[in-house]
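The chain below stands alone, shown as structure tokens; this is the form predicted alone.
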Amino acid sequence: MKKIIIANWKMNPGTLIEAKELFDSLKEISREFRETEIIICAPFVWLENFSSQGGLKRGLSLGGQNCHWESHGAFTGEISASMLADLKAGYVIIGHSERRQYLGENDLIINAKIKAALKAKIKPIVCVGERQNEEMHLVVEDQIRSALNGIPAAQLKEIVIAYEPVWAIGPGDPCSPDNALSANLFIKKVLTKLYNRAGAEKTAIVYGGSVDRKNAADYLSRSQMAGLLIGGASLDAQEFGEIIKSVGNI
């Protein structure tokens, strides 16, 4: 399984000329790494202009941070699976942290966006995590029962499960790579629960939390995770870069 480094620019940057530049910069670094899918989870309005672009089909992917759970219709300020799918997005951030606490996203939402993004042949990128002083087991196997509920094992592998505590995003603590290591065997513990070892094996599990270039690779050996997922540091193209070139001989 190919590594996974996953960029999530969030509401950045603020103008088409800047997000240019980093894209272009993110272009040529993945070159370099053919065994590392990098993955540019870009805002909507710039995604078009990087799918014109070559390079995605050497090593580079773009991803849409959140989708509708409808294909179309009267959802104004919407974007649908399709939509993304139709500016060659192939992966979709669907139930963050911070949508689920900032706009309210439920378990009932992050299911049936999950299965839209399915329907429109995109991969989603499923976030899971515990908030400070909740039990990660509890809350990660909830949340995991509910995103997954009514998806067959045979899409199991075309589902990223990322685990983000959401007390190490930013300056908080970090998560230490045992503590990942610990969630990442507790994730395909649940996930041959509900299906079985064989389609837990073929579901990536990725890390997020407070990743740099001094933790990245430690992350990526010790937890066994198949990638990461960065926010911040993303928008460093130097920064990132040298994230993804010390995971690349891993």
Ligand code: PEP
Second form
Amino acid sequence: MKKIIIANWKMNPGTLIEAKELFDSLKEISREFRETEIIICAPFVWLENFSSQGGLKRGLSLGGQNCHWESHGAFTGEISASMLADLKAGYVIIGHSERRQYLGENDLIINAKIKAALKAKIKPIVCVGERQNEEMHLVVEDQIRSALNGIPAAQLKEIVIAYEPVWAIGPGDPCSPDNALSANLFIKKVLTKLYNRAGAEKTAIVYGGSVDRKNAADYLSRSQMAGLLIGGASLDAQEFGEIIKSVGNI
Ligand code: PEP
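Pass me the form predicted together with the named molecule as well; I've looked at the form predicted alone already.
Okay, now the whole complex, with that chain kicking things off.
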């Protein structure tokens, strides 16, 4: 499996000019590291700009940060998975903790969005993780069961699960590589229970939460993660480049 490095820009940077500059730098970086799949999850409004004029190369993909569960209709302000596919997005983040917290996303909605993404042939990056003082095993198993409800084993290879302990996101403390390893093995165990071992092995599990150039490699080697989901550090081309370099040979 190719390593997957996902940049979640959230609602950043401020302008198209800055966004284009950042995208161009990340595109340069991706040229050097073809063994790594770099996925830029930028605000919707810039995706077309990035994908036009040959912006996408092998090893560099675009992703959305959300999609609606219906393909079209009276949902003011929303964007469907098929619209994202039209913009050449290959991935979409679903169930990020910020959307669960501020936009009322619940497990039912997340499940419907995952199904919509798969139907539109976009790979969902499904975020799971416990909040401060919550028990990881209980929360993560519950979130995975609900998220994958009704999804057949054959589609597991199209799904990325991002383990993002909510307390580690942003300026939080990063999760220790040993704890991330426990979460990784636990997620595989849940997938094996829900499906089978082969299905669990085919699902890419990545880590997200305060990743930087110093800790990135540990999550791939010690925690055996298939990749990383990076927020803050993906807005700094130099830091992001150092992260990619540090995991390049793992
Ligand atoms: C995120 O919000 O998905 C994330 C991983 O953020 P950060 O890297 O800033 O912790």
